[in-house]
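Given next, in structure tokens, is a single chain: the form predicted on its own.
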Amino acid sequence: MTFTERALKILKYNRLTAIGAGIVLLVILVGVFAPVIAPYDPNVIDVPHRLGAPALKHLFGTDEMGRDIFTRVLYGCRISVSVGIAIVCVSAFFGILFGSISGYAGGKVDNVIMSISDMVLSFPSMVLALALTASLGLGLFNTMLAVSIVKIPVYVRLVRGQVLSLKQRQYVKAARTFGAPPFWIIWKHIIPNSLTPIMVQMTLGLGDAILMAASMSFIGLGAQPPTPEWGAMVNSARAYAIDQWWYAAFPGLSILVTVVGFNLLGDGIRDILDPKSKQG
């Protein structure tokens, strides 16, 4: 069964995977076309209409500055998803780099890299991200950097395990016999054959990265006002949560739906790429 046939079969018989794929596709389209879909500028202040309830003119209501929440949620989709993708790509890149070196070199190099990874993993990821962001300073970029650093050891351990297995294969031994340099072997033979678990981890990690970045913004360390980021919007809405429920509800639901969508899609991609998976 080809990859395409297997993917179509998974989507046909696994409704959760199809739902996840639909959510992710919708989120990406909303992020890309936010300036076209949004009826207002996300940062235009309209004080006379502050804290307005959902209505035809403002579908999700307005915030304490009179800004349209629907518009800000749309732009927040672009920001939050971009942040999640950036975090996953950075952490995966360095995780693949250090994991490959650790697994292939072995010895003292392996011990040093894995000791550092184990030390990072020994801390709760959110606590360590908070500490790093606090030391680097407030801002969305520093939050992205901190969360990326925290997530690197996950990929290091994953890739190292793949390398330890693959470097014993005959084609790798043959490449070493013919004098191929280690980095060429890693790049041409080992990494391409390790992509399946890496892709699954990246897809599953997207939801977690978005949630962590939103959590950092919620406590005031990430995106700063007036940036229309979902976590920052929920943070601003705390003072109005009882009477103006819509202010926190819609950005909060956006976080929930997006994270669930990426997690469902990640499970589906694992089933598609794993030839031993039994679906349908």
Second form
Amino acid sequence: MTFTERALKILKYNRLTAIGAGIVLLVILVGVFAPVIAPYDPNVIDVPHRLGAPALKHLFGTDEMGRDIFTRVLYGCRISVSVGIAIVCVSAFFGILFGSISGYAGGKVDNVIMSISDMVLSFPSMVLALALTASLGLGLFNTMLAVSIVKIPVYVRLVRGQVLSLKQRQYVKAARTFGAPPFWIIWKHIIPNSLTPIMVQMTLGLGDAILMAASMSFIGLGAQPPTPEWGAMVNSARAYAIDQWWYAAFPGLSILVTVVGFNLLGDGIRDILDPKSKQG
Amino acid sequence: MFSFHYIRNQIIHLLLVLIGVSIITFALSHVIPGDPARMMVGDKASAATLARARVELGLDRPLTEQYYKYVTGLMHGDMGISIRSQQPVSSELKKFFPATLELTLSAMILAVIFGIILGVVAAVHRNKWPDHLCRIVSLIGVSTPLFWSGVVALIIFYKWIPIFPASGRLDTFMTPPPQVTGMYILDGLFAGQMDVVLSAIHHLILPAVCLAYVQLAIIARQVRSSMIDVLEEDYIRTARSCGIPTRRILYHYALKNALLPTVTIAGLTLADLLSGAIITETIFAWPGMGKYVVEAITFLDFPAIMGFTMIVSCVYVFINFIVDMLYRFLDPQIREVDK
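Given the form predicted on its own above, I would also like to look at the protein as it appears in the form predicted together with its partner chain.
The next block holds the full complex; its first chain is the one shown before.
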């Protein structure tokens, strides 16, 4: 069965994966078309209408500056999802690079890379990301960088394991016999054959990356006001949430729905790309 | 029980990991930030003040010497002076640690008990409604931002149905019990002050449940999956064919083996809960290390942030060490492999 056939079959019979795919598609569309869909400017202040409850004019109500929360949630979708995708891509890129070098070279290079990787893994990821961002300086870019660095070892370990197994295969040995340089062998033979578990890990890691970046913004390290990032919005809403429930409810609900979508899709992609790991 | 070689190797490994942790925290506090001295004295300080601060912090010395000074300081409990309060970071963390420990331990107990129950029920009723419920609870648990669930819990259980307090560890005007452990429930029990114990539990429920929920989801998933594996083993089938009652098979034979991987997860849970406490304590104004570090972030109090990182990471490393030992203690097969 080809990849497309398997994907279509799983989407048809596994309703949860289909729901996940639908949510992700919707989130991406909302992110792309936010300026078209949004009824207001996300940063325009309208003090007379501050902290207004949800109504037809402002579907999700307004915040303490009178800004439309629905508009800010739509724009926040762009930021949160792109941050998640950027984190996963950066950490996967460096994970693949260091993991393949470590597994292929072996010996001292392997020891050094794996020791650094283990050192990073010996921290709780949230705490290390917090300390890294504090060192690098507050802001969304530094948060993305910090969370990416924290996530790299997961990919290093995964890719190294794949490389160790693949480099014993006949076709890799044959390429080596013909004098192919190591980087060519890694690029042409090893990475393409390790892509399945990497893709699965990337999709499953997306929801986690979005959550972590939002948490960093919530404690004041990531996106800074007035950026309409979901975590930062819930942080601003804290002082008002008890009396104006809508202020914190909608940005948080958006994170929940988005992460549920990515997690469901991740499980589905795992089933498509790696049927052996399908859980009962 | 454990061979000498095994214990020796484990202790060497533990020391290496701790050295690794100290190298990273040293790099984060001394190398990556542009100038820790500038952070200490502020942007408006004169060149002379800055130079004095650099000498005071030892930044004019070679990196290796700075690292040596840093590690010897850590060994003596010296984590620097908080920029915000001008107090030693170690004594401040010591003051806040019991509150965090009380919150995380309570959350862990909740997560382990309810996670195991949910996982077992889901595995036994596989593909029926309890299993679907377990999946939904797990999925929402791993997808919900902890900071949001805390805010929602406050809106529901403080504002709409006012049954829990919004912040703090005890009722206003109530005096904390005499300090033994620093955990109010235990200290209240030791002092026989039941009103303090009840008030502490009342304040603890909401933050502990919010903090426990994510980990409960992870534990339930793990228990479900390992219970399903165990229930398909030959010895369970044999037990069934011998007519042993289902309840006895489940709890006497299956659960014991299914819980082994859960030990690892539960250990890691405590470490994750310590990280999660950063957020929960901020929302519920719980006076622990998490709230302390978030306030430190607001004031860019670097020694306090690094002190917190060091403490939590050391706890994390020690928990991993204990879990590893416990796992070998519980599983005779692994002990055989070690031999």
